[in-house]
Amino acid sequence: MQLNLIITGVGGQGNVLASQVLGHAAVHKGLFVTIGETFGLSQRGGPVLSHIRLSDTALPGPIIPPNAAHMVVGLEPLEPVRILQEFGNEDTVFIVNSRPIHPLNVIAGDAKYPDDRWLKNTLECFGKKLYWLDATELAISLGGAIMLNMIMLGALSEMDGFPISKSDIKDVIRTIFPESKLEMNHKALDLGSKLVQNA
């Protein structure tokens, strides 16, 4: 078994924490895991790309080879499109949060953010399957957009062939978060898995 996963978003969305949670969960299951992170120009607001490689045998390196991503989790919709040509292929499964975060050049009026219909159509046409999820609204209903990463991990745990279950993730976050934060994070994981089940 070998699985190449990318989690992509912008700084401040919890990309790195999500990849660390998955890494710990993989180790607890006896899997080999390597994680590579790449950051944009600014830590908050710039692009963040996490390469997560899972296997039952040793892996050669942390960076996913060109066009070899099996799954891509997008914490916002433009970033998965940015990496399509480099890492995607016709069998890639995309799990994407539909709420955009506008880059600084869009906020400044120097560029236009792509239409959501174009973004969705591009991802649908390029890969094997797209799960287009309204996850930010659920995160806000739990208390804040910061819960988005856990919702998306819950969605990821429902993917066919993904070796880390929602229960595995819950076991890890019990060791990371204080008791007062566990219920909210568990709810976020459950909501994410239901999003996929109902998709």
Given for the second form:
Amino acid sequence: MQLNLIITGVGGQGNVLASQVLGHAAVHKGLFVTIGETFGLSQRGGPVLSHIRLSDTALPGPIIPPNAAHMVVGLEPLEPVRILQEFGNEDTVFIVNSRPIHPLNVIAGDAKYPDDRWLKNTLECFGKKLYWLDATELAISLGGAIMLNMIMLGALSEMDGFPISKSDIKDVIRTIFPESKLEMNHKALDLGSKLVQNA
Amino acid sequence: MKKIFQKNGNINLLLQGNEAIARGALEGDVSFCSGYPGNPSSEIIETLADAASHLPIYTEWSINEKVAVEAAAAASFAGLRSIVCMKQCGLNVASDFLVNLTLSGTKGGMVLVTCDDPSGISSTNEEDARVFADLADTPLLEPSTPQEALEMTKWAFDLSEKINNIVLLRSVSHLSHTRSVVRIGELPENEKKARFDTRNPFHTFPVIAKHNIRHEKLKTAETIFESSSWNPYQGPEEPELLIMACGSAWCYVLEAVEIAGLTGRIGILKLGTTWPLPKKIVRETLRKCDRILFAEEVDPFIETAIKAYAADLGEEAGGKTFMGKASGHIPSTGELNPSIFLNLFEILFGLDLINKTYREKVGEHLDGVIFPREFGFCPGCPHRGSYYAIKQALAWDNRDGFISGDIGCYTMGIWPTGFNQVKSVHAMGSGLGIASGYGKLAQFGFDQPVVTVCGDSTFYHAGLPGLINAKFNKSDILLLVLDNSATAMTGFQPHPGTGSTATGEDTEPVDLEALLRSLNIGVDVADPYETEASAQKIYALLQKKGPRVLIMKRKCALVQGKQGGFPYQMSVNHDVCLGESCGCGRYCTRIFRCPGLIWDKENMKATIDQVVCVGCGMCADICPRGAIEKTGKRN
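Please supply the corresponding structure for the form predicted together with the partner chain (the preceding block corresponds to the form predicted on its own).
Starting with the chain above, the whole complex follows.
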């Protein structure tokens, strides 16, 4: 088994924490795991990209080879499109939050953010399956946009062939989140998995 | 206590490369840890600072990298093991001490970690700090994985004590910021006592003799390298291609060879000890094959050394074809990845390895649609206010003035959220040095006003000498210290002005204003949020001569956010905002460019993104119609 997963988004969306949770879960399961992170000026509006690589035979390198991503989680809808040419392929499964985060050049009118339909079509057309989720709204209803990453992990855990289950994730967050935050995060995971079951 | 600090070994943990280096130092019985923050190195000292509350070690953020190495050297001279960590630019700062330290030698094991940043993902440059190993005659280790980073760091202390000299360990972004499963070892428990043996001084004299000793030490290191396990060869006895690889590049090579199905045709020599070259191993491996490819990041460091060694070998290594950065087979700049090697194998072995049809189709579809995300200041960032005020003042002054910039978040003044006012950026503190030069150009007809900006952390690091130079030489310099009470860019590490140390201990903060006043130069303070008043102060200062300082004092917005947030609820009064017909050309969103201000496409007017806006209130002063309103925040 080797699985290449990309989690992509922008600074502040909880990308690094989500990858760490998966990484710890993988270690608990005895899997080989490598997570390559790129987060240059992420806190200042830049993209954050995690390559999460799981294997049961050998330790993978930190960068996914060309067009070899099995699954892509987009915390923001433009970012998965950005990595499509380099890492996507006809069999890639995309789990994408529909809510855009407009960069400054879009707000200022210097660049045009592609519309929803184009983003959806692009990912549908160049992959095997797209789960297009209104996850930010759900996160806000749960208590804040910061819950987004757990909703997306819940969705990811339902994917065929993904070796980490929702209960594996719950076991990890029990060790890193304070007691008071557990219920909310568990709820986010459960809602995330329901989102894709219904999709 | 976190698991990374536990005494027992033999468990698997998920560790970041930098955490693995920190654990390696602890397993290597380190006592003294120092460094200066800078991505991708910062987490090593952060981890060791955290460790200092559980284990008997000392950790500090030093004022700059040179002082960090000097402080760590003291521990070594007194017989303790020490580690000092920095990014590639930091080693430039430390190098003056380093090239002398390697003449005097060290006592307690001493390791210097440099984290290089191929592609300059979070740096002002792309630089290969390995050249300092050659320059200063220090052994150099290059781990490829977090596991190896841990083991090599630990091993480096022993090596350092065997040769009585400092050892360099080089990481890169994609090792420092890679997490993987790491098997940790046990922490030692040795009683330690620091003592300087006054019979054995540490200095560089007599220089030639010490230089010879330094070369002997390097030879000893070479022998140790040759019998170490850090340089394994894998592949057939007579490969069609031999790849010599180090660091993260080795991971990419290994994977590309497997994907291409070339494991039976390509041999890989993994070099973990890259300076001095383990010549015996290189020589034996060179015999296997006449086609050699070098895989390493940033400069052709092992490539150049091995080619030079092959020349020494004469006929024995004659007729070899060397491929790498010099021949153009490997890009001479930028981070490497598996794709680069797969593309090369396609050419060298006539294979079809990349899904070109897919890539072309996607490329055509995305052409012209995808754009990079613009970097910019956070909502509520005081730097936006400072640059707005400077821009205003320079416009009033009307002599084509500009800003000499420096290193920190405010480097982004070269881009639109700083109104493109910053016209030069180089190294820590350089903005002041350059400005002190402009300040002496009047006799050559130079009549443009120059403002130099410097953050508080950068000012302590390397800014002070430039300012004193200006005072000494009576240079016309206007310095704006952008004092946000934080080392914000690298993750809020404490510095001399913040009032706490790396380990969170209270310490009396340096009084920046008093320090500047002691130079007997004009010092004033302004609030970046008061853009109009600040602009007037800056304008008035521009009309004066000699060294002048204005402290733009306001805490980093992220710090303010954590400390209880901002006082205002912002809104745009759509009865007052005229939208496109105003004539301002969407001044607030297009020019002021705070991410909290957005354009309401339905009403064609400006509006506030209440999720993003923090309520700093700055934008209320910039709308020509006064349509942006601030009211007290509802609780």
